[in-house]
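Given next, in structure tokens, is a single chain: the form predicted on its own.
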Amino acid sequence: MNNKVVVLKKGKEDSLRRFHPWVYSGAIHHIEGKPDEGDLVDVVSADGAFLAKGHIQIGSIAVRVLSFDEKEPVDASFWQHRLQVALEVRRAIGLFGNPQTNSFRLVHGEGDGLPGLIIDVYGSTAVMQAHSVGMHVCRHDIAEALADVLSGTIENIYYKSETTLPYKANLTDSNGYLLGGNADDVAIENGLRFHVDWMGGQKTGFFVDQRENRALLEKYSLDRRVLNMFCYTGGFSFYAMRGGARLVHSVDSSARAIDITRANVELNFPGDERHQAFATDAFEFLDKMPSCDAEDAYDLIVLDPPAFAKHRDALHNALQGYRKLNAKALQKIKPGGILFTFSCSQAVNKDQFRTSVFTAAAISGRKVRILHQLHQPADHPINIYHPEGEYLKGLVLYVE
């Protein structure tokens, strides 16, 4: 047994016996062996029975579990095996080796048995992101295993964790190439090409979790006037254009994101005058939009805002934000319009989000039907023992 041990309070072992991958700080009785943040520790019950092993960290989630098997070492073979299993899942769902889609999530934290780790693949580049100190400490071992598992497929591994690591850890050296460096920033999704800004962009550079929802929007876009709010780098916009939209307007508060949106549209539809992009505040743009009965009103609107609640303390304000945002869009959308609306806040569950949108519909006074209920794609799997992993919620609404 590891000499660095987390001993739980009596009766606090039940969640681990149900294979939940987190140990909360409030469940801990005491810690033996003086582990540093990010160290591998064993977790035992009050009577000393082994329960799990994982990375220890300061905060409410004190241990993120890597294994429930006392005999399984966390070494080079461990990383290689977990990554190989994750790759086989992507192969099974038709994402690995698909020439029409070379961008996907390879590792989705708890969903792939690697809590605190995200790996997205964009063509020949893998972007690795740590959300725990333990994964940061192990980044070179993980990169070595990743290069082996994806040998012949990737040439670059970029590590990007400056904004995701706990600030209390006071870590440095968080961004940079662990392999390669001469990377082409153009990736492919469902046959469309896009630039990926993994160095300066949000998350790992693109939101691969909306791939299937973008494809659905394409089917609704024919001859519609489309507004893509919080467009980031324009994913929904260029799908709408391929779907035959009459015009597409992309809005984001980030001028850099708007520049990349324009470049992405030009990459797929050079010289196409149907698209315009605006770097401005979303709520201000919605306020200035034409009324629903105006000839130039939008009849397809996408609301894909950043997370309004990154923790439960912000839940109330987040729900108010979703209600306000959706009410404005529902008031302004043309009769017969389609609204794609999303929440990526893990602290907001799907029932709470749906209630916020329901309230917004009531405020708008419009008749509204739910056409689709959307969620994250299969390369963002949810560990059945960790329902908190279900973070992306979406609705497609028909508005009379």
Ligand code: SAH
Second form
Amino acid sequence: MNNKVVVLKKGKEDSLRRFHPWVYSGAIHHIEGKPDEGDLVDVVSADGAFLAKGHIQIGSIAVRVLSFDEKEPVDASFWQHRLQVALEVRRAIGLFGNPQTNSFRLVHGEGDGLPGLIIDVYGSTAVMQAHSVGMHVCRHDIAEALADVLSGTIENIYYKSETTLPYKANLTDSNGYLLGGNADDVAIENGLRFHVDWMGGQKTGFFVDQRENRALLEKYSLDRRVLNMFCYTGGFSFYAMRGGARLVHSVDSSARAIDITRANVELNFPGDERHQAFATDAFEFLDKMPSCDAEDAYDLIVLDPPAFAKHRDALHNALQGYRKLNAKALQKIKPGGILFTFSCSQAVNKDQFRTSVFTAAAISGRKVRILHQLHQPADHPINIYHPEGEYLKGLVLYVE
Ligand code: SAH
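Switching forms now, from the form predicted on its own to the form predicted in complex with ligand SAH, please provide the structure.
And the full complex, kicking off with our chain again.
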């Protein structure tokens, strides 16, 4: 029995009995054994019954649960087993051993029973990201298990947690290779190639979560004038080009993202003059772009902004942001145009997002039909006991 124990207040054990993987600090009565941040603790009810074990951390989510089984040790075989199951899931959905797509998410935090841990695979490189102190503490054990589970597939493990770990925890060694280091940065998705900037880029270097939505966009691209707003490294753009778009304009406020977008287009469509990229602010671009009745209006627009609400208290502003952004695009899209619009804010649910887009449509006065309702792909699974894991939402709209 672990002597580091979190004792809950009376009546606060219900969510753990329903396998929800978080303990909020407000539910804690007292803590025994003086655990350090990142330590493994047992969580018990007010009357001392074992509920779960997990990593403790300062903050509103105080414990992230690793196991509800008192007898399951968190040791080398634990990491090995969890990663092996995660890999079996990716194999089951056709993402492992697929030469057309060698980039996928192997571990999606709570969705794979590993709260605080993200692992994305890009060809022969796995990029590992810790969002909790506990996962940071365990990084070498996890890397060892990962190298074992993916042996023969990956040669490099890059650890990238500088921006995702709590700043106040004052941790060191939060970025760097844990295995290899001499990696080819080109990965493949549905046969398209792209550079992944895991060292300097956002998140783990690429947004693998839009893979299926990009493939859907390809089908709508023929002969269209496409605007890929918030393009990052150009994912939607090169699918649109393969789909036969008349032209593709990629926009992002980050000059570095635009440079990589250009390089990625060049990698797939060398010398193709249909593509142009602009390093500029989305709202300014939308204000200046042609109106819906102009000859050169866009008739396929992608809006994939960063999370407007990182926390629940920012919800109101986030919804306003989605409304404003979508209203601008809906006002200016050509009649018969298609809008792909997304929200990746965890704090904004499907209905709230849909209501913002509905309001935007009403402001624009256009007739709008919903063609598709989009979401995150199967390699970003949602733990059924943790509905908060559902974060990516999208709508495909036909605008008359
Ligand atoms: N659609 C992308 C992912 C978008 S991530 C893909 O498929 O890979 C969000 C992007 O929005 C980031 O690249 C960020 O640089 C950009 N961004 C953030 N604020 C912006 C703004 N005001 N105007 C333009 N781009 C912005």
